[in-house]
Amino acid sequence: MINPTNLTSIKICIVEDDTLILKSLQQVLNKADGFSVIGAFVSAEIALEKLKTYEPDVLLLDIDLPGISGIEAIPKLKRIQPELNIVILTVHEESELVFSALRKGAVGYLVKGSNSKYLLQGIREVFEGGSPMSPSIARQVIKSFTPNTETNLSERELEVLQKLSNGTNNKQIAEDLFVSTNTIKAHIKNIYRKLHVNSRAEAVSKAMKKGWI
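Model, the form predicted alone [one chain]:
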């Protein structure tokens, strides 16, 4: 898993529990000029144990990992190597996860499956001091700063409503937003009251017609 590096290569470590994706990333990066994968780990725990030995320039970090999640691992990794450039590489595009990762110290957020050219550009960008984001993620970030003057729903209520529109149940919404199911029930009750509706279907339909979700 370790390859010789030269002075011009960006040293990269990858934390990814899917071995097929891990191997694919290694192949893409090691074949590209100026990039070198010096370490690959299948869990955050292993990365935390080995990081000091490798000292990469950039670390590609998955969110869904066995044991410690990618988001939980970010501050722990930063304590070991404070200047480490952590780029989240995941299938998740939910705004709450994006902001949670950025708040904890990630400097970039790329979606898996993107063209390898964009992956290389993103790594190069973060190495040079930038904060790369996939276009879909960037749009969400921009949207989050746009005042919503058409509704009196709170930002969290809109997040819950978005998840309801995807068919997500209360338990899963609670887990995604790191709150209790009772809190989600309270949010849904407030959504019904504010939108003057009596069901999830009505709430979602009304929100979609108004362009809120």
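Residue numbers count along the first chain shown, from 1. In this text, the rigid core denotes the largest set of C-alpha atoms whose superposition between the two forms falls within 1.5 Å. A quick note: this is a predicted structure, and the numbers were derived from the prediction, not measured. First, how it differs from the form predicted in complex with the DNA.
With a cut-off of 2 Å and the rigid core superposed, Leu25 has a Cα displacement that falls short of the cut-off between the two forms. After superposition on the rigid core, displacement of the C-alpha of Ile173 between the two forms amounts to 2 Å or more. A displacement of less than 2 angstroms separates the C-alpha positions of Ile68 between the two forms, with the rigid core held in common.
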The other form holds:
There are 2 protein chains.
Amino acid sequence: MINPTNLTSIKICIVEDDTLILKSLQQVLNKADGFSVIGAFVSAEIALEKLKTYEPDVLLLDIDLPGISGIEAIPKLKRIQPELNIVILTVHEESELVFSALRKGAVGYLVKGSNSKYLLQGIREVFEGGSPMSPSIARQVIKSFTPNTETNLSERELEVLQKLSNGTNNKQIAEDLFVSTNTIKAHIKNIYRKLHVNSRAEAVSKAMKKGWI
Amino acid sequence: MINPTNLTSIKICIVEDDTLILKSLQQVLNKADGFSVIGAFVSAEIALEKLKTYEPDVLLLDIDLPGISGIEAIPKLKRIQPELNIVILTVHEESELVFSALRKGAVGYLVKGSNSKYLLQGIREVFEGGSPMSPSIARQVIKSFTPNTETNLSERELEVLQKLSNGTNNKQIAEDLFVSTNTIKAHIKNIYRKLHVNSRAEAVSKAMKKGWI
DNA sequence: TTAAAAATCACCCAAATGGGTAGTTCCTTT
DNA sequence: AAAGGAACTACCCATTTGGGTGATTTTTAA
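Could the form predicted in complex with the DNA be given as well, to go with the form predicted alone?
Entire complex below, previous chain first.
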């Protein structure tokens, strides 16, 4: 079932608890030219134990695994093989799962069940330094870059908020904007009211999370 | 040179100042099945003026344009046609350009000169709700999600920093961590020293930018 | 094993912050 | 024409913060 390593092939390991899917993936990949499944594991625990003896180029990782989940497994796998290219292969398209996988260091995110041509192309892309994502995932990722422009803060308030994030104190902000410190205090109070916070640090944190500054 | 609008085709506008490239793109796209170039402009100014009469599905946008640059043009174009799908088509792969384009609202980023098959596939992908990116761009984008784990801050200091970002004051942090406020003050002083800052707001801002919290 | 870093605690003091109240002017939207 | 928001200013006061100095204990790394 497991192909002998081929020097010209991309060496792949798969972690997938559904043995039907696992076998089907192995079949598809081994049949294709230039791909070689050198390891197949049904849990993250087994993968973590065996990984160092395989040293694959690419590891396909399911998210729903018994015991250690795919997401949790990412950093553990990377500790064993730091440069490992991990591609998530799952049915889940929820933002939170996608982003937590990417934050942990996955380099690709493919949705299961898309046709095998895409899978092969994706793996080749990873091997060549790319980051394959299913279209809707890619759109989510791209969308996360556009700052939320919906804010009830005024221009001036955003300007002050920006200065707060630089650690500038009221007196200095007042000088920079050519107004009195009392005015700055007023602006800050209004910012606090609008953001429902009561300190500079929290205001800055909230505004940064929203992408306003 | 410009194809009559075909109901089943993806309607495309191109903004590109190099007329050779522009013509070649038109040729490639019009020759392909399912694509129709309905507008071709050599500057952002012209595109902005004419856009509303065309209403394309996808707009291919060069970055290096005389006058208004491609990056600057994005928000202006979107004000005219808010749901417009803008795909950057350029030779530049520098992070800063990529990310500023994405922040402004581009939904795809393709590198010029890759073969026309990729271009056609990319445009189709955009039309179907995806976000095509050239492989190296995709990798850059994905990489931007992995927080910089290189920090000289201790575990405890990160814990305190996290609380600072919630607007928690020293007294409350001390209670939360079951230590004295003096200890918290000491931690905060150490955080300031390590981050070269001297206020909570600036510490939070710096740590968030680095992805530590 | 020896030094460095982390984590803990204490005291002092000037400066900054946060919260409250109150008022004017200008501009936009109804 | 009226109402409300934005931008500006002022004063008061309790609390918090930031900076300085100094110390002990534990953990980690050289």
